[in-house]
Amino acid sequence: MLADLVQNTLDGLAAGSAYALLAVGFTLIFGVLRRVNLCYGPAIMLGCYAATFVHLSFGAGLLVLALVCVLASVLAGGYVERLCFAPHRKGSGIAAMVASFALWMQLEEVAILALPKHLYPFPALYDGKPIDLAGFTIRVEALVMLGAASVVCAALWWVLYRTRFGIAARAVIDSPLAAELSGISVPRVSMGVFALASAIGGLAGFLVSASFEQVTPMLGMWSTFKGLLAMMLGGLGSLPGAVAGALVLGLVEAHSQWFLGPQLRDLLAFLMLFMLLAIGPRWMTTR
């Protein structure tokens, strides 16, 4: 029983590291713009499809595919920002969210038309055997994602607290009107935030696709639900909370799948979120 507990904990932390990359992107957009981008996952999916197309057409290696995935996700994120969030920057957040949901369908259709099969292979991130450590199994892909999540979070902290762009972004968080009056270009900050969040999402999509060695249209919905749920568990607008929520989500899923079965895994995660909302909804407004 103890061995199963430790192994499931390691698996949960590995899954949570992937969720952390998704949740950080969601939180970055919400924390600065106070908007929920439902098209975040589909933009990531489109980046992965672009990388898959390059791989199938030219046989490109992993480094090129990672760059393609990040670049395509950034372009898709910029497209979403221009059509959904720029027109509603001073208007209703609900309108922007609904518009992003409409673009979700559009990006998904573009990916399906470009690559019509439901399932496509993706090059493996690592072809070797898992690491055996004191009787416990650790996948190399999981260590890569955990390392990537740590590096991304540290780099994001440096950007937000040690650069002029970060100062401008935090000024917009405190008061968009005051930031605009002080000479900060809120539209430029918005585009920068979307580009940064989309780049993080593209990296997460690449690592997830290379770990599972496949790409499907469901990647967009999966990325949206996992990232959004992790962000909500950690508190809206809190980057440390997003990472903590992602790790908790990964642990809950891993242990519930082992002890209760895969059918109740997602149900338990959503039930936990419902209980937190019912007990104290104020925690979700954390900055």
Contents of the next structure:
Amino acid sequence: MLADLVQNTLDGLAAGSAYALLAVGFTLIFGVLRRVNLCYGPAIMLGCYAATFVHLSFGAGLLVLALVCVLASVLAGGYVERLCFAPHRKGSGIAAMVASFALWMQLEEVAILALPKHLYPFPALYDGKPIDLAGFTIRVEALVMLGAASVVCAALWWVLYRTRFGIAARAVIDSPLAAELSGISVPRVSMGVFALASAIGGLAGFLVSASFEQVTPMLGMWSTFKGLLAMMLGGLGSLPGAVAGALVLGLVEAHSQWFLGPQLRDLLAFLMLFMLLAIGPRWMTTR
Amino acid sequence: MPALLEVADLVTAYGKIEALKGVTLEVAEGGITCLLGPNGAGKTTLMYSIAGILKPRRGSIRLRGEELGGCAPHEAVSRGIALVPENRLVFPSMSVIDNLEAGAYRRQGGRTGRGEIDADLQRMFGRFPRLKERSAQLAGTLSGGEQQMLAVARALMSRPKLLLMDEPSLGLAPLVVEEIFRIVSELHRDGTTVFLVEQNAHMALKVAQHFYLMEQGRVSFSGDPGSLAEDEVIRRAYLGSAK
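Okay, that's the form predicted on its own, but what's the structure of the form predicted in complex with the partner chain?
Let's see the whole complex now, leading with the same chain.
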């Protein structure tokens, strides 16, 4: 029993760290645009498809694939930003959200047309044996995910709090009008933040694909849901909150899958969100 | 004194409604010019038009003879215009020092050295000692007066040729208002050109050299403090009836 608890906690933290990357990207985009980008996940999925394509055609190694994932996600994210969000910067948030839904469908179709089988294999992050430590098996890919997420979060903190771009990004998140008056080009900074968020999402997509050892068109919806759920659990708009929400989501999923079964796993995650919304809607708006 | 800012026949509209219906005025270099007027007269619209937030429909805005009208707000900052907006609009979840860094955004990473910006930071802390005490504090936790000081300091960090101030005394206690006006006159003494929107005509009379009155999108009066005090209508509306 105790061994199960510890093992599930480790697995939950690993999944949670992938969710954390997705949630952080989501939060950055939500922060600068005040818009929900439903196409965040599908852009990442397209990045992973690009990597799969490179893998199938040239048999490229993991590092190259990671790079392709990140670059292609940034390109796809930029496409989404130009088409859905740049035209509606001062206009309707609903229009932008609906447009991002339309692009979601479009990107999914593109992926299916390019690689028509439902499922493609993705090279494994690590195919050796798990580490045995004091009776617990620790999957190496879980450690890699946890490590990568920690490094990315630390790097992101450094960018936001120690660079000129970071000051501009936080200024735009705080007050776009005051940022413009301070000489910050809001459209340009927003695009930069969008690209940064897409790069983080691309890395998350790579880690998830390589640990599941497969890609399917469902990865898009999966990423959007997990990212959105973790961001909302963390209180909408706070980066530390997004990380915390993601880890909680990962832990709850891992434990409920073990003790209650996979059918109840997703239900529990949504139930948690429902209770938060019902009990304390103010949780969602405080930062 | 030559005019630093010349606004001519400026029309700015929200949809079909013209908030500015042909505004013409000048701001003298090195002076304090004050714009009075009731709520809804178009004062803030004028400030936003000069700062590039709103695009004028017609007319011209010239800074030292160079046309500004229609340029983006960050471009206006580069050309030397800084606006201290109504209600201050500091960045609430950023520290005081990061607010000031954001004010110097266009000067960073370019030709201006880090040393020059650090020197300006020290100058701001010298002028506003409260900001120095609270430099690591989040701007949203400051009092209204402190936020106003921060908004002024942030604007000054861009080294503006022209400082626009939109109702800096709004919602502040009388003592704090006096401090704000003391700072305005200090800035004036140091050579900064200030264009001030103010409802508090009594305070403005102590510092400004030229006055404009705006009503319903038009300039309805222009004159020095003496002629302002002599104008019967203005005196009754802005200074109380006592002569």
